[in-house]
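The chain below stands alone and is given as structure tokens, in the form predicted alone.
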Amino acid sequence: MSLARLVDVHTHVYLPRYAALLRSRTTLPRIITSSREGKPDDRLFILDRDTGRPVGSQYWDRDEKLKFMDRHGIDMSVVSSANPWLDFLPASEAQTLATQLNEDLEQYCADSPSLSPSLKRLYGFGLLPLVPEISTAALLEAIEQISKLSHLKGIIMGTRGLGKGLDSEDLDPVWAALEKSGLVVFLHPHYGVDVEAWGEKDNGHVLPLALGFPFETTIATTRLILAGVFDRFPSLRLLLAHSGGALPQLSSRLASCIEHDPVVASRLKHDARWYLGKLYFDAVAYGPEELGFVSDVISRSQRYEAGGSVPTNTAVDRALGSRRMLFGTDHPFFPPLQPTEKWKSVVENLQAIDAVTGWGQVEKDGVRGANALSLFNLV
């Protein structure tokens, strides 16, 4: 019987390089350092309204990052460099950067400590320059510079693309070289949406964050699918941030309104629940409920492959849907306000997953981690 693993897939790094980058910086994305009782006090400002917040060595220090594994009995980490990435860089500066980072994320996981003669505790996410005026020529050189590199098992991509949004047919060429090369695509928000949305009462960052993010998932994993991306590129392996925000939610919702709308009803091939099924969903919903839901949309899509009249009183098979799950943490953002030996948060992911209904020992274990040792081909 094989050991269970505790995989995390949805963790961060500002690498040492990246950090002094946003230190030297006079605008947003930027990190400001002052003093604090006569010590050094950084602070990393990313968002409009962004009040700051304090930022220290377990943002970038790859010790501090297997401290908190330890902590929470964390086996191994897939860690991916945290937003805003290189979207605010010019081409030629991305370009270089990119190149520089992955190299210096494959060193991150190569120099880690070992869990099994075969496995390294530190697999990570790349970087493409995703930016406005890149040549495609340079976006594919990066994926073939990803690829190369043995500890790095995908990219980890923001939603504006070369600046038009992911469903742009510009980026088809770097799908195409996605799907070729096997690297997971690791879908993360940044940008929410309209400020103004939330209105002028001071809610801190929860508005944006517990809600905007997600949403920004939702849309531009929507905008992928209405664009056909996954009927051209049907092996294409993308792993949603968040649970996938608010799509299983909208998913029939969304189908309906395909159906009767003449500019796409016969755009796709299938039905849009049944592309749910193609995705993958990290674990970072916090509750049981949630993720019990989530895992039955991706169960029910294979009913929607052939198109017609779907019997909606079938049972669905929760376990099937748990395939395509994997844990995340989400670290080092949103520490406990107070000291706590464990972070609340990730007790409370773990603590969902093992109370999701209809979910066996199995089915547990495969979403807290051989499901991501499946993905990242490391079985």
Contents of the next structure:
Number of protein chains: 2
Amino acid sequence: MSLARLVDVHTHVYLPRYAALLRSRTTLPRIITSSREGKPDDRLFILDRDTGRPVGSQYWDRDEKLKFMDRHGIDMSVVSSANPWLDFLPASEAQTLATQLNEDLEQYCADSPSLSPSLKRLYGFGLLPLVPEISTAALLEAIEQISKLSHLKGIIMGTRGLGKGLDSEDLDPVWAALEKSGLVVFLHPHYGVDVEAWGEKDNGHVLPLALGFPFETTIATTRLILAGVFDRFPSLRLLLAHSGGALPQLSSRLASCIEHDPVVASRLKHDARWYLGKLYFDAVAYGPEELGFVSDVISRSQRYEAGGSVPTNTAVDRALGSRRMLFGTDHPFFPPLQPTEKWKSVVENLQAIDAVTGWGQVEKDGVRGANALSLFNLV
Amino acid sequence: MSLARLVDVHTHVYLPRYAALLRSRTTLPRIITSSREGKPDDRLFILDRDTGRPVGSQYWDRDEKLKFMDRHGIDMSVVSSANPWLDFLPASEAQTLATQLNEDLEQYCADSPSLSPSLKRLYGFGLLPLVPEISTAALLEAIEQISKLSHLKGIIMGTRGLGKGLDSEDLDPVWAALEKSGLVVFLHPHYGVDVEAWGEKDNGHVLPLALGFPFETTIATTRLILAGVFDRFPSLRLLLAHSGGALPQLSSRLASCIEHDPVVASRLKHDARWYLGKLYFDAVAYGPEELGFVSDVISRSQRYEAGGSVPTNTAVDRALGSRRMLFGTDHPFFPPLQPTEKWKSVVENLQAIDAVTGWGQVEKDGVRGANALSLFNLV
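Follow the form predicted alone with the form predicted in complex with another copy of the chain, if you could.
Now the complete complex, all chains and molecules, led by this one.
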């Protein structure tokens, strides 16, 4: 039997305290509580033009998370609050709630079953009260709080920052503190792009989720690169949701556009592609070719180090990139439309890892769990 | 010596008649004419929040196009009007101008030097007056006009259609006529996504060009897939600018989102990934890993045919996908910031083709030119 662990780094929760808030609200985001044939029939509305989706105990009940993990052979999950986090709250409320939710999540993990004498089955990403009008001091306090909660290994973050996006210099003290703390920053989308882009047809949630979400992550990360954040904070550990969205496929175009634009051509220390090798990518892309390509793009980043010694025509070693990729499920989102023993969305991501050409057992075991244990200092 | 041809399928022109229109305008799109030290110092403004870029004879002078081709060893170019085409014109004006510009472009090509007894060095993509309020009859007339102009081999098209996007049923007669005509439809972006997404920092044109353009192409193509256009018009030949933008990398996520959404789950004939194998992709992606990945995504489409016989765990034959990929330069856009003999943007795309792992000489020659000759029936 293999000792390899399966670790889910992209799995969400609405903690009971947060779910209660969603139930109490009359505008987005909210849970609308009703009943059908005597059973609760709650629906969750979080997106612009959202038509809602069924929401139930799988979103807040820890036992449901553990059952889901057992059913899919997941040994450990690093759980994060689901979007839209605290984005919609006034600063003081966001600050109070962040503190409480971080304590709640610590408890959620600390009381979870043990995986081994030294490991729990649940760890977590905390929350910062990252909203307009918040003080830098409050953000630094939250980082300190999370650093002291031993089961929280990072923070999950949206893309709005203090309202001007993540490329605002206002966030430099936050990046500095996060870099120093060693906490992993899980960058996750919520807003997509302007809904006008989706047109008038009813395509359900497909366009905002399949395209808008990855676009948002791509834009946010690109703006971080262009703002020099990775030049100033080179040890920041940023984990990108949904395998970095479209960033890998657009990264050579990005590098070319930068090099051909007088405004930015000489601003950065390295070719844009170099920065992709400093990032971490979840493996939530649903296809083996996508994962292999992301792995290539990470591997090739060495070629693009300013003054580096790797020629740009050197073939990539795909194995190398796998070390920065980590399995995830996006649970409890994307449930099967018809009940099945295992969720198709999970099975697809596992099969994708298994089918990547050029990855051996070591690379696959790494992506499935060993990379996460290492990233979160759990070995 | 190799008989392999280098053919540029992504190369633009503002025909003199169109450039004169841009000069006459007081709102976007426009050319602002001024002079610096006695020399003309014209600048082109086409994008929202555009800060302009130098524009000169390389945009309208055919001799400049041919000189550029000679300098880069390009045997043949299939030239298209640059964005934003006729999008901003009232219907009657768009219709008149489309007819004239199609005649102009035919002349531009027909009078060009010969490459061989049966081939010219220049061919073209015509224009449809695809604007709100235009009649279907006018669009069908334009398709008929272009079909009869022997050097026009396709049309270039933006993403707005008649104002509601390309997924509107209003366009079904147009798709039907295009399918019947055999004209290649070159889908090209102009609008990107809402500028709010780019934030407040001055990053030049990098974000709208590097990300906005490919996002727009991705959205338009996805909307076409979701609207069943490729199910209804299976022989339509659509060529995607910039290697399909982000569509390849998001295609498995798209397939998964479709399968998990009750609104669309059973709407299409095939898994979303199948449709990518029906498309053509220019090779304007600036990196070998990107091109190899696009090739994989085309190759794998066979696996995703409804009721097909190729198991989903079959490794892809990367060579297969190369047949639907075609070299392009995006000239006269992306000139080098400092004068150089060869343009870096062109050299990068050629080097990328040459460096794709898993492509042999046949595949590389195909992407460089043979695929274009075949697609445009020039063999």
